[in-house]
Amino acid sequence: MSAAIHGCSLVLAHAPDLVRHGSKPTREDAAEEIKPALRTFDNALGYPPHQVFIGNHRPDALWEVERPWWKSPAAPKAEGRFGVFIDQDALYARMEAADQFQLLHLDGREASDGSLSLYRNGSRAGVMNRAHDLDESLSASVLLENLACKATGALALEHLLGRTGFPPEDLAYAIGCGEEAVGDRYQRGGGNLGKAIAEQAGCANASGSDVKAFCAGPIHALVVAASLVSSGVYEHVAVVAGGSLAKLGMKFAGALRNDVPVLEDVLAGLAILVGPPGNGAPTIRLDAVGRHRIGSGSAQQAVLEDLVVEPLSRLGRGILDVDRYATELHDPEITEPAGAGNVPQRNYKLIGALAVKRGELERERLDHFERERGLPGFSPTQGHVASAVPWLPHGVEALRSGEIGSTMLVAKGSLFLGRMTELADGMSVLLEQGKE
């Protein structure tokens, strides 16, 4: 038995006030500085990435869209064929009805106790409250993150489930594979937020884990989650994630300095429906999984080799035999004024060369190979968003359709941020069409 993709959402929130509780801008005390430089509604709405995001353009599109993308608005809709952008009132609101335990105030209060002030539109909304005065874990900045990400994962799976038509009731297990360590101070990345998200959508039937790999989460979700459906353990597994407060206003230093609005005012979530193939479903390849080897070394171009080169060995297969690749999608708007580079076109300038040095490219197209075979960054910073998955539902599209035979989703992550290895990690995984 194998395993294959039902459906992909992806949502956006806006989120200007929580700018200022990012985990940068709070340290640097910056919520004054960046206030000039916050976008409205209608303008985060219109910027093209976000309306890549959401499925209202296809990815390639943005090639042909004069750069910087921000002056470049597109058509602002709201709804998309893959997700929803919401304002930041439904984020409010949705907030508030995933808190089951009252600690969000959204009635003009000011804060005390340990407590933190929240805003609408520059003036003062209410607070967060802390559920513990000794644990770090339970303060109220860690509970906002959490909560926002409990909110933005449970309107991707909404969204899944109704687009999808999948009865909620149906769904068995949902594996959380966002950023946020969910605890208190005994057990700091307890978690579960999988099953406190399929909790807020409704699906009375599921239990649910979290899977943790920094930004290669989700893949490594994902085959887990087709693992389970191909075993027979669950028919239908969902993978969630909410959005990273904490990432809210990560490069606002490079942007002030670039007279760039800041742009990671965006909190992203994501939904995706594992089940069995059949119905054209996308087939997941899990003989064709990349894994990164302890023993590797965290060199890109081992990291690759690693991902994209022994995977599709294994199936007899070179690099130029996969039709699309998605890596780490970042929005290269938000990453060069801060002097990261182009994260995406840098990934397929790595993958091309490779397949020059193994004799399968030749090295004038080499310069090719980024639009023939890769994809521009459209996805907001928010580490494991960003890692190959907004091109999923894309992807999905134009495999049922025949666009494309194959993609790879390539997911790298650091795991040095958490001080106990300086490995790189990383997971990938081939689809294919499906059959009828």
Second form
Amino acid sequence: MSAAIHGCSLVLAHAPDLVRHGSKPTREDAAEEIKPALRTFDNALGYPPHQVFIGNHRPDALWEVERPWWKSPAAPKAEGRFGVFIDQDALYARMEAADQFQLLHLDGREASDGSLSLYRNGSRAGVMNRAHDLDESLSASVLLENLACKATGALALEHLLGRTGFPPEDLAYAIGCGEEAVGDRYQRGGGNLGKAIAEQAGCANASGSDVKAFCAGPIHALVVAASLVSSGVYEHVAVVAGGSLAKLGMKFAGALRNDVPVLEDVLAGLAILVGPPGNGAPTIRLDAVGRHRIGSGSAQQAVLEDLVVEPLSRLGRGILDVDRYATELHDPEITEPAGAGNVPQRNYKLIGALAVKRGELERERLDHFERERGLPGFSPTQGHVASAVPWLPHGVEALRSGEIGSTMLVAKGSLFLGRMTELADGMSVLLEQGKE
Amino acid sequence: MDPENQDRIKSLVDEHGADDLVVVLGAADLEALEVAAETLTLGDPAYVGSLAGVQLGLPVVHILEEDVKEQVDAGVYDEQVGLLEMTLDVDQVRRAAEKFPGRDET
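For comparison with the form predicted alone, please write out the form predicted together with its partner chain.
Shown next: the complete complex, the earlier chain at its head.
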């Protein structure tokens, strides 16, 4: 038994007036300071990494675009081959539609006790109400985050169903892998946003649950989904995730300091359909899943040996037997001004260096590894969304066309942020050309 | 340097005293190195963390510096730092470390 990828959609929602409600801008009371650095819809739409994200350009095309990318706009197309880019009005409408408890009111009313003001083009648009006066988990800001996640996750799932023609009623299960903790004070992370997203997308016969593992969540969820399909528990499973409102404007200070627009003004969503093998759908190699083991420690080398070397060696393969690696695909134009460097580039250097250490790659070829087997960063810094998955629809296409024979998705997660362990985490999985 | 790391280092200094501590940095970003070194010697330049206005004067070194490397068992160093050493511009980091506050006096 095995499982295959039947489709993947990636969506973006422009949310300039929600940037002020991101965790960092809220804490630093930076709404006014940020305003002049926010992008118009057209600027955000034409931003080359976004056009790659929704599938109008290949990732490697970015290597040929002059930096900074925000000064080199692409043709602003809202419909992509793998997804859509919606404006803020459409996002608000979707959030309203997803709000079953009438907590969101976009009728221009003023904020009252415990509610949060929402804006449109900088002017007051309405409020998000709290659902309880004492429960922090049901405060207006937490509920706004959860609702934004649900709405963008549902947008991705609806797009996936439309694109693949898969009947919504045939979906058996949806696994949420976003990072929002949905619940009330007695179960703060109670969860199952996966099921709420499937409901919103009209999948009446589906159930669901969430798989949470910080930024590595989507790869854990993909492996669980493939396992459920492979074992015959369910025929089709969707992996879904909405955007992270808390991360909007997270690195605004670095952007302002360097005269760069606030590029963290979009919410992202993803949906992956996993089903039985056949019809050329790329195979998920469940016999080549890499996991970061607790006892391995957190040194970069140990993590990569667990995630890359160990699963490949089980198949008798080496690092260079994988045609394309996808790691965290954070957009460097967001991370560099904040002093965090180019994340994907650093990851590819590390994987390449590991190949050199193992005698699989000549030292002189190390600098070429990124371009030959890696990808540029083109994902918004939406945590879990950036973790390898934005490559998936591109990778599926490359596998189907025979351009590549295999690709590995590698994701890492920072468990220590939750203060329950000092461990890191990671998960990887190998995909191969499917069978007819 | 983020406020939580400042808290952790300050509490270590409170517990052990500044005379018995040395800070070994591992970051690769030159700007981040400079800020960390300044924070741990002269105080937080951004004035937001617990080291704002606190001059710990701790000796600060970088794990990629030659004389730091010599202090570490070669096998352990290779396992923990080997990959980073291969991928970073070691000379650039060493040059940045030479300019850490307090270096010219030692």
